[in-house]
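Let's start with one chain on its own, the form predicted alone, as structure tokens.
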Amino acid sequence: MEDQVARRAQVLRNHLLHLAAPIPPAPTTLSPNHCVGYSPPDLNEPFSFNPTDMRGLLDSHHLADRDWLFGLMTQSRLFNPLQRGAKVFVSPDYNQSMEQQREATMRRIEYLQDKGVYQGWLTGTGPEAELRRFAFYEVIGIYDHSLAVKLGVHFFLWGGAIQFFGTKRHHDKWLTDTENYVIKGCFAMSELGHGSNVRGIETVTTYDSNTGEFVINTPCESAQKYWIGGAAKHATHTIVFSQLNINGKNQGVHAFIAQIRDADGSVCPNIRIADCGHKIGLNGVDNGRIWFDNVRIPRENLLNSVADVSPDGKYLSAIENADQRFAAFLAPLTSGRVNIALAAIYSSKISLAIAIRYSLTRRAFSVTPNGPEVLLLDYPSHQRRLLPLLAKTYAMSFAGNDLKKIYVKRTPEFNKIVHVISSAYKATFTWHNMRTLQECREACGGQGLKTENRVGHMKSEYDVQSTFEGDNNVLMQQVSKALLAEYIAAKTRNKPFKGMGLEHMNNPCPVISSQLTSSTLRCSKFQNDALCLRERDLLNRFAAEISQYQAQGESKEYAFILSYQLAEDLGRAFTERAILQTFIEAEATVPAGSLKDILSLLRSMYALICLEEDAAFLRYGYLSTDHAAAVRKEVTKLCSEVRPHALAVVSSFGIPGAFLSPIAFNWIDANAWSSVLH
């Protein structure tokens, strides 16, 4: 014990010993590192061909008119500029509470309605005026998604449903006040039970004959109208839809128009009110929950384009068949869907631009002893995390432009394929705009998680995205049924394909060749004939097993459900390569010269990118696994191509310096103490 004793002390007075003696100088053979700087990538990366040419092809429409808009909204403070370094940037204050936000959001609604923004968004007539509405609309996206889905209740869904719903009546009272904002709308169709089986929605209406009334109920909890944009806080009006019980007979799903506050803000009698509460993202929405309790309105406020009531109490319609009237009840959805797909492209390039641009300025690591660090986008790994998400925005931005001009030149006969076509496109670009802000939150490190850099706080903007005006799974199924729609048609009456894009179907079946070079795999033929044997063969293999389980006696409803797989393959075939077909034409457009060219390498990519990336290229033996290893091969080597052109390619979205962020410019200046105490 007592030798542990001593034996503890001396190595406590060494201990002491060793603190108490003089510290010796410093090795004179170490110097100091250089601090990491910031070189602008302008001056490192030529340009190889005019962005404002490319984008031109992007935007496509009313370039003078967005940039209009651009300066609109830097020019006044209601937009919360903030100064890094040297430069401003303009974006929503997300620090405030939710109640600030909204109410932020509505000044700077009023805000665009003084400058006139808005003029014409209903009232006017033609493709020129739909067309002008999206290039302010997609503006207006890239400031603050919340902006753009209040005014998109607003706008598209209570001024589009008395647009399509409503007639001559409805047009005179309600369209100008609408687009003066005189009145506020909201759009009250999903409930608490029923979101994306709008069929099965339980608000019920009935029509009282003696005062020529229809009286408005929620006659269960799960009828509560929920996540109605505008309600909780500033609609004064609202489109319901409603069973419309006449006489004791359920005539389906109905519109109307009701009166849910007065012009002081004040909820109307019979009618309640709640709040949705804070949200993860879209917190300058104000989303309310509505229930009726005999609610009357006019019998003039039924909307009544497909199906009207007399005075007397008579259900008329031109249209007899129930699932037909159904059907265009829903008409209002296709601007919503639409409008969603292109916001989520122009998401899709504030994150690439904002990436893309940190990725040439931020090294790490180096290769050679005492070498210099690499940028980070000279890694091929980087490259590959980040470019063919690039390619893949390029051309879904094709394919949006080719929606809209489908869109704004609609009849009534295409009224199917514009709802197929937007639904495969919603649902596409918005999976795809989620994984792009994922990647490029990632590829941004620790500073994607800053809200001012904007891609980590744009996840929780769009994610809802991918579920409100049509949940992504139930669109694609509905874009697999209308396809097998077509297949069933055109083989009953042994007629070729038309429509729908699946006139490939008449041609002989492609034939991959068993040597895949280089030129061949970037050869747009190639490409197009991969894809279109992709399509044929799972509209094929999906009519073949929805006929086999019906002939073991299921339904045909219940054999589609059981399909699942294959109709989630064949949604993605045929959504794919109808994005390729806009992207080819696009190009086509293009004469001979370095924008072509850098349009081939990113049409390539992307369509090698949904050779390499599907799985069903190798399920069903469409490729062989030398193919497949080919295929990724060259994606690597066209990841190299793009490098170069990647500060073109994103310069050319035309987005605004002041509309992306800090890290996309000088994040050391961004982040200097003299930004601390400014």
Second form
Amino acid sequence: MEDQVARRAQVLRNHLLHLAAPIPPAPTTLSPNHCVGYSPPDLNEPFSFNPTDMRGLLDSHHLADRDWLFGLMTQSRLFNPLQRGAKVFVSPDYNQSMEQQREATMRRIEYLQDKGVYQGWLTGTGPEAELRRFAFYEVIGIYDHSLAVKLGVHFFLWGGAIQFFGTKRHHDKWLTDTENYVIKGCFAMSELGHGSNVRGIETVTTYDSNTGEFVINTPCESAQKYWIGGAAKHATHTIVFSQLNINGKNQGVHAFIAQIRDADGSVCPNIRIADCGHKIGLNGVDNGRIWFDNVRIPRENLLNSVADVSPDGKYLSAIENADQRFAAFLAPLTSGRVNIALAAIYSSKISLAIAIRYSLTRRAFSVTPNGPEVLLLDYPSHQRRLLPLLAKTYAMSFAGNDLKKIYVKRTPEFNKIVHVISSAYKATFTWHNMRTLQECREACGGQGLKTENRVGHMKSEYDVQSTFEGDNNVLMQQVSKALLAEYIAAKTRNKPFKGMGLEHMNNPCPVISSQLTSSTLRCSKFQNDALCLRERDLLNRFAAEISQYQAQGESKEYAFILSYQLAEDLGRAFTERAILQTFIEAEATVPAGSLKDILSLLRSMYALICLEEDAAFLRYGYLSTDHAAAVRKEVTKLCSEVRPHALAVVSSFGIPGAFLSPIAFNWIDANAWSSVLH
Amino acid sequence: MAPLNSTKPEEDQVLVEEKSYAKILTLNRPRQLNALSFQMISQLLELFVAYEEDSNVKLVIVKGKGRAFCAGGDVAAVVRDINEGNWSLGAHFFCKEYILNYIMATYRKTQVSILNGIVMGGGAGASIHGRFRVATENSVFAMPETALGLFPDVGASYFLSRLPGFFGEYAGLTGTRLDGAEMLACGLATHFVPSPRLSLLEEALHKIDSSDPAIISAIIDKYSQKPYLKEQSAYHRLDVIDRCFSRRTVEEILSALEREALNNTKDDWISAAIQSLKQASPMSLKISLRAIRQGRLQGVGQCLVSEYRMVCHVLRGKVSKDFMEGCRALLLDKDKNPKWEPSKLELISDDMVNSYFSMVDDKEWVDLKLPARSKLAIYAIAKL
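Now that the form predicted alone has been shown, please provide the structure of the form predicted together with the partner chain.
Once more the chain from above appears, this time first in line as the rest of the complex follows.
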């Protein structure tokens, strides 16, 4: 025992003093001078490129505005600055009760309102205003997911519904007041019995032509509105989704505006509200349940961009088909999915920046008996755990930027593309985020379990992302369905593929050479070919399987349900290929130099990880087993090549230190006895 | 090179004294208010680097001869270079100065700066990054660069941005003067010692045989005093400063100040601030605000790298030649009537501002390369 302690002390001592042989006699007891030290990685890991330039590429727009907003948060007590060692971190106090967290979130919203952060979020128009709003929303999410979600409900769901489903009379009446938080909006779509299947909701609205009012009713318990963010405490108004029943005929789902609280915060007559209670995360958001007991609202409160009811009670719509009416209705609501996809990227960035910074300062085990302990990130296994996730996060950043660009320039013809890409990215990025958070949590060991270190806690904060604004699995099925529709349209009309990046289907099928050298594997042409090959084949297979089921007499809908495996594979193939292409495009904008070099390493890492992780490549023979072995070997090599740049690569995320956590910096200092409140 | 010609080389511009474990460096150009020449910067850098490795040095004291600690960098010399068509020579001056700032900011030993007089611009850079800054009743601090067509550099984007609330934006944009009490209140100074006690303090420091900041701080504490923060100090009105200087843009800051001025006629500092902002170079204001906001979120090294990019763009004068114009109007012709170009805040686009933060498009140019630092003490980096 004594011996072991002495040896251990010697190891630590050697590591600290970086002693070469000869080794002095081992001390017999541990003395405080010989303990593990913290060495700031920033001083030992030279940057081969300027992280500010890389940040410009990743954040892509409104950098100065982002910095302003970061500064607004670090400079205010409301954002709960916490001294840990020599550094100050800002993060909500998640040890507060649910009620306190909700109030704190509301105070932060008001502070940012007062500083003019939301100016133009609803009243501004054009790509510039929308991009700035995206930038601010991303920054807010970096601080706290609850803050972002509570704001998102008010601006993008309530405000967005008025913008997109409403007409001038609604815009004039509500948008400015919403932007200034004179009223607080929420969005009652989901019900206890219906979530993703919005068309099945059970709330019913009828029209009373005698008074010129709509009457909204919750006919049964499963029709209670559920998970309505803002409803439990603060919201004064809500969008209500409901079946519209005119003269006994159901016209399908429509959206109405109803007031649920008065200016004093008391619940309005004929409205019942209950709390959804404590949740695994997002406790700063007051999710509630709402029942409507024949609530009467003026006729003008129907959001009538798609359909209207005349004063005498006639249903009027330019779109005859109820299916199409419903689609037109929901199409503009993609902004929520875009925001979620982007938030997922930033969450991954936070956790990777923390885990990688920690892995550059934390050591464990020696390779030789008395040698220094090894930095976590110098273990190839640790590199393999974190660096591919880092490459994916880079890839998704570029894809996210591309999505924003498409979104802000959208036209009605683009709606379908925006819908498909935003669905694919929302699901893929949020799944990636959950996986990244778990890996980073484990990579930080026990420290990852502390709430103040963020990564572990963020798992429960971000879990909801795979469910809200469209269940990930449902969204990915929609992607595959949309691809199949494109396929059928192209084949039946005998026209080339156009849009959604499917143009590659018009070219001859790419061929993968039998010998994959390192330089081939790192060539973007090869990488793109491999991902296109998979997408093309899976789309053909999917179409064939569906038509086979249909030939056997199954309905189209049931055929989709049966073909779920190919649908999933295809959705993934489409998404990964689309992401890779945005990476290649981003890389092309950078002049030759160290920045481009590191981008090309990360791009190769991304592409090869896609090849390695998806069994479809071997299952359907796009790659041979030799190919797969070569890919695996190359990934290991890439890991060791990215390793020296790891700190620079995470520093380029542009997330200020105050928004990371103590283990990302001097964790010894942060945990010192002197920092304990005695 | 011009900065060298600007003073008589035979004169020692930095006096060095040795007292057991302490080194005393005295900036010695009293007639120029100890403005930092290229030679002084080089000498200071050499000395600091050497002392770090010298186990006989535990403490470095920096002070100024005469009534100034240091009034700034010797920019007049730099402007001469530029006017002779050699902006990269000027860049070399700043490169060296910023490296000195970086070494001070990450210094393994304790630096005590005695700020008994004017501390401006480059003088702030040569002191604020150090461990202890001793202010006196004679201290006058300012970062007046925006009036000169420059921006608060020498790591000011790091240290100004770390002042309470948005006080750094206020000090950096308006170039307002702070006295010793205000310096202590906002954290620019760590101690306030009345000047009659300085010689006793120095004597005590000369006897020190430790580099331990806690021990040194305790000694300075013995001579320190709690100064009186004057009634009309803007520091009493941090709430107003935060309200105005937290606005997103310079234009919004200005209009917020103007709104405050309407409701509040007894606070002179508000109208003075408005005055300063209106006289300053619009381009300087824009890039300074951006630098402080960006710097708030970065380490001192990154701040200096960014500032070096900015200063090279300023010297090169592709977007604006305000620095040359400011030096002409305030230092050379002294007509105090600079003609800024662009002349108004509204004429400056985001792209113009962004360009100051990008790489300089010149084959010869490289980013500021900071020396590798190692074996740093725990608090070596974060002092503010």
